[in-house]
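Starting off, we have a lone chain in the form predicted alone, written out as structure tokens.
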Amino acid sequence: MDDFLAARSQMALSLGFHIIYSCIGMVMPVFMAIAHYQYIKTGNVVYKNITQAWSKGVAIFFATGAVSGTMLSFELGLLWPKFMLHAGPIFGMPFSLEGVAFFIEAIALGFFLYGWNKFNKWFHWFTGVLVGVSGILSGILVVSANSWMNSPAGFNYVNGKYTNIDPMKAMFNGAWFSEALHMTIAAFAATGFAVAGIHALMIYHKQNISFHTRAFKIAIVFGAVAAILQPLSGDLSAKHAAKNQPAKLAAMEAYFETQEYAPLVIGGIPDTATKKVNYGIEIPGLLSFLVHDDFKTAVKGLDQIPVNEQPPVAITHYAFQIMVGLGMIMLAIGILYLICIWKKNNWLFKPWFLKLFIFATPLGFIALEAGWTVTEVGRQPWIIQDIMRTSEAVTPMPGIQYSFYLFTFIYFTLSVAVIVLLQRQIKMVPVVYDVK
């Protein structure tokens, strides 16, 4: 493994793990605050038990997210020093503000965990809300920094120099809103389905039915609504990509030839040698309509993009298809749940219905990983779109593969620890949180 491949592999691995921790860390505090509010309003102790059980999960993911996020910040300097040299002063503001949000989240979480029976009940609840709000803001700020790499703004680039830096324009670049919206909704969909799936499994095994049913309902309402809204935010992101990153959109669709009535390709195996997609289903004109709101207007294909500026087509296309396919399955299950609470309440305890949500437990996070693959691989060969190539930013330091092996070991160890701690928390429900 050469140093360039090792650096890219280490970054992909780190982002792949961190994104799961950070998304759960963004969303679980919201679930926790909702359960706490239900307890204050109804006095039902089951909601208090759910809040306390979930708060331990929030603490676990906050700690692991902090560790993996800190490792990522070191890796940016270690692996991509030339990128940080030039980009750091431009997009440093969202990272600085993210640090502020992180400290507020840490302080508020401490108040919440140790505030039971010590604070006014509404102040105690507010500290939980603050954990959720600051967690979501942290995620949005980090995504804003990433979106700058896709849509660089807030500086002039002349003769290899970065001048007239405007951090505000950099932070609120052209892609920040669509990317942050898409990511935030994805976090709610993925975490909502994952949490609901775990509680559905407990209901299926007839364990602590009242506890798990209430917890399931809180999580899946957010998951279902987010899954239904997600195609709208995806449409915004695709339109932005078509305008500012046409190579990425063409790779997502494996769209080799520019043409009118551009077809939307579903599935298929791209063949870059023959520039065709085998076994795919083409819907004529639909890609043109989705991008331009018109069935006839041509969409820029890979034939109008220099070969050395094209991203890996197969990886980007497969990742995009996985993300969209799983998103559609989650959308269908979300609609089914809304039908359940509207007309078919008895479905909630039907084995087939519970199995559906158990099956859907990991789908959101698989879609999330696929979506980030599209974002990052689809931008290649650029680390800053049309400004700096990834190969120009990599460190000249040798031996990066050993760093990759070390970080791989750390992330897998961290993940095993998280799984063990969560299993322990689930087993403690009948012993600590839902004692009869």
Ligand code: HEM
Contents of the next structure:
Amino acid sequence: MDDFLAARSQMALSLGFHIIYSCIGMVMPVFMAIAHYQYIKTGNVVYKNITQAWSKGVAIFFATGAVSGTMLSFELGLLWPKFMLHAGPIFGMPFSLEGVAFFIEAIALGFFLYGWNKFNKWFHWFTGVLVGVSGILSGILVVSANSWMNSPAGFNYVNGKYTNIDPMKAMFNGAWFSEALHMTIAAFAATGFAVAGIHALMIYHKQNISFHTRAFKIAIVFGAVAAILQPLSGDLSAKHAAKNQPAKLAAMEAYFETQEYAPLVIGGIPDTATKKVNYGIEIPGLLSFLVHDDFKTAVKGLDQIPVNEQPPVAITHYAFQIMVGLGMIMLAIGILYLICIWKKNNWLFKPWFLKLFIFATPLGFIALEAGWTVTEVGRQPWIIQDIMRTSEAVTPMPGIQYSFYLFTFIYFTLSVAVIVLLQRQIKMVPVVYDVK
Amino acid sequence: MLTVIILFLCLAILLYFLLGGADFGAGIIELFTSEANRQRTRSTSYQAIGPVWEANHMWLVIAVVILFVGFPNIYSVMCTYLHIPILAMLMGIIARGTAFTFRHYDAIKGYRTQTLYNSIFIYSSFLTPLFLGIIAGSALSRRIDTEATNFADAYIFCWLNGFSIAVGLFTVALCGFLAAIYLIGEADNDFDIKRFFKKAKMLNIVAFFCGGLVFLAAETSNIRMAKWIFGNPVSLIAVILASLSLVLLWVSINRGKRYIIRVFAAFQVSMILLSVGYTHYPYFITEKNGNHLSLLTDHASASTVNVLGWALVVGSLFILPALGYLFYSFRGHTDHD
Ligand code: HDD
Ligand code: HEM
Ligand code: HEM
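Let's see the other form, the form predicted together with protoporphyrin IX containing FE (HEM), since the form predicted alone is already up.
Every component of the complex follows; first up is the chain already shown.
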């Protein structure tokens, strides 16, 4: 494996790992705060049990999220020193605010996890809310740093020099809002479905029904609403990509030739040699409509982009299809759930209904990883769109593949450990929290 | 504003050393505790650092963010040439944080898994400060060779040398010492308090010898350590104050004072950092060819420095009181959940 490929793979691996923990770190505190609030209001001890059971899981995820995040703040420099040399001062604003947000989050977490029976109950509750708020804030901030790489702003680039740096403009670059919105909703959708799925499994096995149904409800309400909003915000992201990163949009859609009434291609196997998509379904005019709100206007295709500035078409296209496909499935399940609470309350205990949610447990996270693949691979060969190539940014140190193998080993081991630990926590629920 | 961010950088490094160092030290102490007493040490240290370790390690993140936003040149040189020790330190951080959390939150406390968590925790608590010290020692001592033409010179020998390793060992000893002092105040019974007093004395002596080792290594590798320390009044006074506080510390330890010793220990370590830091200021990295990377000249553009400064000032208005209250609330004991 050559060093450049190893560096890219290591970055992708680390981010792909961290994102799972950070989403849970953003969303679970919100769920816990709701269960906790119910407990304080109603005095129903089941809600206290839910809060505490969740908080143990969250502590495991938090530790893993915090250490993998610390790794990332060094990895940016270890792998891409030339990128950080120029980008650091420009897109550093969100990172410095993010540092502040993380700090508040870590402090609040200390209060929350260790503060049972120690503080005023509302203060204790508030520290839990603070964990969630600062988590979401830090997520938004770091995504704003990433969106700067997609739509650079806040500096002038003349003769290889970066001048007139304005960190505020860089932070509020053109893509930040659509990316941060889409990402935050995704975090809620993915975590909501995953948590709901696990509790659905327990209901299905008829264990601690009153505990698990309440937990299920809190999670799925967020999951369902987020899944319904997701395609709308995705449309916003796509319009944005079309304007700022036509190469990415074209790769996502495997759209080779610029044309009027541009078709939307669903599925299919893109063939870059013949510039055709085999076995795909084409809906004429739909791509034009999605991008320009009008069926006729031409959409820029890959033929207008120099070959050495085109991203890998197949990966981007497949990843995009996976994300959208799963998004549609989640949308359908979300709507079904709303119908259930509206009209069909008895569905909640029907095996087919529970099985549906068990099946949907990993979907959100798969979509999330696929979505990031679209964003990051679709930006290639650029690390900063149209300014710096990824290959110019990579560290001069040879032997990166060994570091990649090491990271793979560590993240693999950690993933297994986290899964085993969670399983054990869930297994102990009847022992610790059995409320008759 | 440049002064502000330099101050925050120093503050973050100092606090990471004191607070994060005491966290690592808890594991180091476990390493030097007899099998029979390990469980006791473990439960005291869990009570003491459980609520605060995640916040403590944020100081490192803050320092890194200040470096890459405010001093990108320094950050990228360090990351390039000290890639390997930084990687080793990161491995330590990841292994340590997760093992510490997992061993508490494993719902089934099996003997074999607990033993595994413990040994990961102990060894990574040793390795992380070792490499932190190595990184610091290498950055300051003209080891980084940006003109090297082969792999070993560029990426290995800049940190794999007697001096850097001696600094690493010194760091480890200081962390252990800080932890012992901290745990004295956190332990809830006389037996443990006595044990930690003993450990504190022992580690103080070890630290003293490791300090000597640093001098020795400096002598043999042509680093003018004596000039660093004695060559300017501020460093000299800092060293004298550190020695004086050492005396006070021992007197207080012998009188069994549990909390005031924290002040002396923290003061002593701060003075050591001050004395080394001051002789080098404003240089953060001194390369083999004599080039310096300076905090005063190798910084980002003024607009970046400005917003970074404001972010830090405003952020610290929230962080510092909250952090203080966290430590205050969990002093002494923690209730187990
Ligand atoms: C639960 C996960 C999830 C789901 C169901 C969807 N997405 Fe998504 N998508 C993400 C999770 C995600 C993400 C991982 O969070 C990304 C990566 C970067 C970002 O901001 O969000 C993303 C990126 C992303 C991008 C690239 C933005 C860019 O790089 O500029 C587009 C165009 C879409 N999405 C569009 C959609 C559409 C039309 C969906 C319709 C159902 C959809 N997404 C569902
Ligand atoms: C889209 C990508 C990312 C999102 C949404 C995200 C979000 C988060 C969140 C919510 C947390 C706190 C929750 C937890 O600890 O589990 C976290 C932790 C952390 N992240 Fe990320 N992050 C992302 C990428 C990054 C990157 C690229 C870096 C480094 C430059 C980074 C650095 C960190 C650090 C240092 C922590 C630890 C904070 C602590 O100790 O509490 N993250 N991230
Ligand atoms: C957490 C969600 C994220 C995931 C899953 C992710 C995924 C990826 C992937 C797959 C690549 C490799 C692309 C390739 O080389 O083909 C990559 C590269 C990279 N990403 Fe992300 N990314 C995420 C968020 C971020 C954020 C928030 C930042 C920084 C602010 C970031 C910075 C980078 C950098 C610097 C590279 C290397 C250069 C490049 O390949 O363009 N990423 N990421």
